[in-house]
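One chain comes next, on its own, written as structure tokens: the form predicted on its own.
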Amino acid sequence: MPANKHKVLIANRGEIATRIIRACCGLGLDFVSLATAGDLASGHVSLARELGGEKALYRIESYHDANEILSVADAAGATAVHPGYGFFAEDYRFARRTAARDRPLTFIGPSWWAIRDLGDKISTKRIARSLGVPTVPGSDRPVYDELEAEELARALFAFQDEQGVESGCVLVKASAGGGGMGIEEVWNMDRFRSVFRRVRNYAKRHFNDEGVLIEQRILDFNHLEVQIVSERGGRNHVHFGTRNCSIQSLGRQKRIEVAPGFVPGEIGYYFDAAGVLEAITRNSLAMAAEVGYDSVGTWEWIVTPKGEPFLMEVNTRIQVENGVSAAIARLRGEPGVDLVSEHIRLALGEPLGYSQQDLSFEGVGVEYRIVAEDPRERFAPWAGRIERFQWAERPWLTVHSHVPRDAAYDIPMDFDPNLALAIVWGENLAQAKERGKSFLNELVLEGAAAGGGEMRSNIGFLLEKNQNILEF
């Protein structure tokens, strides 16, 4: 099927369904979007209907269910499904379901395959070190053996005093949990065997596995990513750069994201800060083609204050920071270049169109995430009504977000409350940084809690870390 005759099913909300309804528009493209009663108010809904009338919009109860979103695709005889990023964006099962249907749907995405092999931490670290790609030190399959956990752990440990750290840390995780949990710091032998024996038993209990994976602990790192964009059929690969994703919440979220991912022309790094940014996009470029990858994703690194790189997961999705790797790529000497669109047109099928050469990049992007959140709080999420919600139009400016300008909103209770991603360009960091404490600084936010509490943000938070971005 031509790519223009395809109609996208967007299984997502908020900012990510603005960006992927204008993508959709942008390529002449078909869409129907969904929302949740809670979702109402919520800008992807306006959108959808003043770009799509009422047919492009669908309700539903959950954008977790899995069978209602299929259903809805039948009813609105879409073709194809794009998951965004969240939900079912790395659900291999959910990719493959779609392409094994009585009436399949393309999903925007990579092959299930693909999601399944990088999604899994364990396959990702062998399919690196088998190309001599550097992982974070530690086991790459589950342990059973209580001597052989402690051989490791010592092997760890006796590394980590090699490259001068004072105080190490191993980390003992449950192989088979997610997330955070099953996990557990030791910061010495003393206690290893008896969280050894925890974590083993914890993961017996919750997993019915109990594989434990043993890994360093590497602490003051810099989190660097590599932007792939890869042909479908896994042919073609080019990156679009790199980014620093190190300012981050107490939770490990991030709150900004710069690109590249260090300027060693304006800082003054401690190592071959080009030399680490040459080797990551390289070594991320091998792996795709390693493994046939057929979409846009992220290679996440962990650089350590000496320089040393390690992968640490891919991400098989579009990411939410994709815009500031845009903002500094210029395609044929032009900017402009949208990686949602990139995204989309590549999934249905459209060929690459350039090689690495077409790519440039030009000055520095920042991406600031605004969230109603308190960071004086441990970044605890506030709820409330926004009642203002404005900022100045510049050209050096983007901003995606969901919340309406021209009426007031109610920040829904199901989701984490971010409000918008503003995306500064400047020539070079300095001026990028300029401009980015201009507009956070003219950035008009009110609202109030509904028991009369004044609005919380991190904006201050952003503010602050404005003043050192990029330095190590």
Second form
Amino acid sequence: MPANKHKVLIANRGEIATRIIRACCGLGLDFVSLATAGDLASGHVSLARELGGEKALYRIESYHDANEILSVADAAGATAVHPGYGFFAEDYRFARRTAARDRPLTFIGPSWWAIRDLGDKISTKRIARSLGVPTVPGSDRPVYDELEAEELARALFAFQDEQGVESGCVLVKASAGGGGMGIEEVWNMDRFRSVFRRVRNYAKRHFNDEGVLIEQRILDFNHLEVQIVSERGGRNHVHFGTRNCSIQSLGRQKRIEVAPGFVPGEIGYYFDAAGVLEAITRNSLAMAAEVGYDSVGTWEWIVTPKGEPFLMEVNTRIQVENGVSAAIARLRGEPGVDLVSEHIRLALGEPLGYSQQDLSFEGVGVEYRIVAEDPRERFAPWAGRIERFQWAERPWLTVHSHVPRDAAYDIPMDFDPNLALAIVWGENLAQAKERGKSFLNELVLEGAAAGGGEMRSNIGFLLEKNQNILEF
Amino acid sequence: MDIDKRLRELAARLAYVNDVFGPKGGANHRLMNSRLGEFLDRRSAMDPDEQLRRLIQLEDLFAFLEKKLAAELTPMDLVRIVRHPQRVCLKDILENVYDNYTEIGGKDEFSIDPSMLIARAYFTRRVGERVVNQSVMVIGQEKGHGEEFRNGGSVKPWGNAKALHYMRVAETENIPVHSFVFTPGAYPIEDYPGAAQQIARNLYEMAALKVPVICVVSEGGSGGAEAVALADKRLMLSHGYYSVISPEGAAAIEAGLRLGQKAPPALADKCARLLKITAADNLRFGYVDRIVPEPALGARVQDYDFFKLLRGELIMATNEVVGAVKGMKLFRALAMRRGANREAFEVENIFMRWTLNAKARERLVLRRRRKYRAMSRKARLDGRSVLRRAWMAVQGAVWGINSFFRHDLLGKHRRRMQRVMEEIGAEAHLVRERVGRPVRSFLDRVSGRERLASDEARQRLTRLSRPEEGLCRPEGEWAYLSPKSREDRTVTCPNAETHGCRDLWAPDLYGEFAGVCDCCGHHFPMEYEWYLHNVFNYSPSREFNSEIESVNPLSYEGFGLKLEQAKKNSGRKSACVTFETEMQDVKAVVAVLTATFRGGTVGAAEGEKFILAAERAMSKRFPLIAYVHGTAGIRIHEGTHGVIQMPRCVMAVRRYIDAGGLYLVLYDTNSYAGPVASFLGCSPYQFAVRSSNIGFAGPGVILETTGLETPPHYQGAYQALARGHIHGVWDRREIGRNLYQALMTMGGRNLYYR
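Let's compare: the form predicted on its own is above, so bring in the form predicted in complex with the partner chain.
Below is the whole assembly, all chains and molecules, this chain first.
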């Protein structure tokens, strides 16, 4: 570490906060942790108290208020701020503000302009296309003209027809929208015009911009990711392999993540799986190099059943599932890679210190997200009190959780009811699946809702999906 | 009996002197009082002859003393005279000046607005053996001798609407309009129509009213007066006043008084003097054409000689206006010139029919335009050298000729050709489709043309659609960033309580967000430079007439210094910035009123710059955009030099719009009073930036004049939109786009790009 020791403000909560605290301690950095009044029972609070003492903990009103967080940073004398994931992680304005204020802070994440350019799907798509990186067929900019839109849609239907897609589907999206708002599917060219007009009016009303995106809708795809790690300055880039995040809840929330993305050795694919993995890592690295990406980030891809990869978006932050990539990574043959601390280390300006040749991958990692939700009720979040939460320690198992194991825990209503991330490693897919199954079966999770209702969790769902991980 | 009546009159005169002069009447008033008292005490002891003799003596004394008082009338005394309940009002004039009349548009309190009186009246004239009734439309405010329902002559917007309606009637009937101004000011109410908007509409219509308009000013209170005062000939009663604001109002502003506080009388006195509100002043400035002399202490109800005089003046003034645009007037013109002294014999002998033919009507409007265009020349400083002015005149002429050839002469033929070609094209298209389609489909079937190859299709669907655009940025960056965006501080949104907005970081707010709260959409004020650069693509080299400079034409005490300061702080010579620009390939002329220069108030220099901008837009066939960064009204320190800009600018606008231009107004922050009630409010296309206020008078003035508390956001942009005063509320971030849309879709048959 450089002589002037950094103090990192952790602008997040829960599981990621505990991991950042541990990573900071591992790197020998000071840290400041935050908690709202309703969140004091969260594990990151006790961990912060344990590792940093009372002075490392600040009470705030909201995790969403940048003003408050930055004033805490000033009061605590922090020199860097770690947004974790969610909250301010991909808010380029926050990143810009930390860098541009009179008392600048190091934003642990990419430079703000990288967040801005890659945070926008349209801009990402245009950058990708300018580099020849494959993207989902469709428009790469907002379409305002009805005739242009119709021609695009017609071409997309014709294209899908030729591709042998049984019933083609086109997505019409409000370009200024997000989070699933203003998206409609069109299955038939005859309906296109009315849907287009509806979406356009919706966009005009809600986002004050009539621009509409038209894209092919890809069904039955696999969701793959490439983990990219770059050093400050944006010159050296390495990848930490691929992940497959196709097992998701109804609301498209990832529930099981697997590294690597495909295992052509164990499972037969209709396409050249190894070639696809190679292509997406190559393309992701090329794009990172082109834009001068300078932190940890994830390139998200979708792969069609015919084995065609399309770049979907770039996540300019550390992701929840970073641990599963770390689990299979070997640095100069050694295990024990920690991407969270790599993220911090690199963001604070240290050089990378290794190249792609020093990295290798071994075995299969599977991450299970244990969430208090009810898969039978469309994954509705469950709120209540966790009485017991226990599992057997294993050498192949890592569990990240902010739920205290020695006391009961009330799940706060304000946040996602994530309870833990369990990362299982196996020499091969079959072993990893077997180990995962035994872990899930042995896991003790008991609790009750305030009204006396039964504890709900997605363990059953995870067990069911565990059977056919990575099958496509 | 007769003596009693005359005594009552004397008592009334005494009370009048007391009302007008108060303690200042001093010795004169005391003398009148004691002599009258003496007479009353001794009256019973005197025989009738003695009484009559003494009474005549007393009356002579009264007349003498009144004359003595009249010799030293101050402007504030005039204001008190004009406001006195005994002063002549319009009803008296109708009864005594005209030979017959019928009140229309309501009677007494049974009227949509009793403070606006309309009557069809006529003068009976004898021409040789013949008797002719010459009709006129009489329009004016009625103060009504203290009648409560007349509202003191303060006209509500619907009263002005009524006036406008009957002006149009007069236009249809081809009879002159005689308008009388007896108002302390318009009633400041936002409604539909709004006070300001209705005055603007009146001015706009009067600017091209095709009948002679003669105006008589007794009490001319700013905007309210202008609503009926745009006339071909303006007469002013010698004891009247014509001002931009009441002296008390000016004093309140001068002293920086808060609500409800009264300005000290001495200050009001001083303001009245500084504002140069008297008839003599206004005649000197050229804003009235003639003074009608009144009796010593102002005309009162019984001053029959005055009415007779006024009758002659009205007839002569109408004759002059009509005569100037009519042919066939040989001797009468001579006589009129001679009859300038208005001797009864001359007046009654000159008869002229007041109806005008179509040509004369055109000439009338033209003359009216010229008359107002030439006004207030001395109230501004034209920094342009003679050479430059000459050059600009030549330039203007060249543009005019150029536009004429390009757009009128050649353009007409080109358009005609285009239309013909279009017709032919449409015919050909139909034939081609009818004949061509079967042939094409047959050929396709025969050749079995291949469908699009898959790779090619993919290539088409996944390539960069417009590589030349480069990478699109999610938020376009502004060309100009406000200096406020360089401070590291947070700003609290005023709606934080109700909308839960978080504090905004100044660089975000004033930079990327363009001064708009990203949570509730509240618009924080932005400096006008932001608009100049980010909306109007301003470049200093395309600014014109920046040398025209605001001055202190009334030598208003202390104002010169303030003006110097404003010039130094803003780096500009007036509150109006005019320039040419090009917005997404549409060229336009833009006039900006900047709030940073004396609150964006409009004086003679600003008015002139605006008029020149309108003229330039007209000769170049460009759209004209008025961006009001903020205006507090007419500049009171320029007095009537400021007020006269209302009709002047409206006439320029009217001329421009009639010539087929597109005049668009965009309000920002606060826009009040005179400008809104004239050249801004008369635009057919008015828009406002969100969170701006548009109104006639600010909430303080409304409370003071009407006693009514205004509800919150009374003059907010959305309220103005709901009332129909503006036609859209624009988000600041989208002004550029909306403006372009407006330029493409709105108004103007005669724009260069149409």
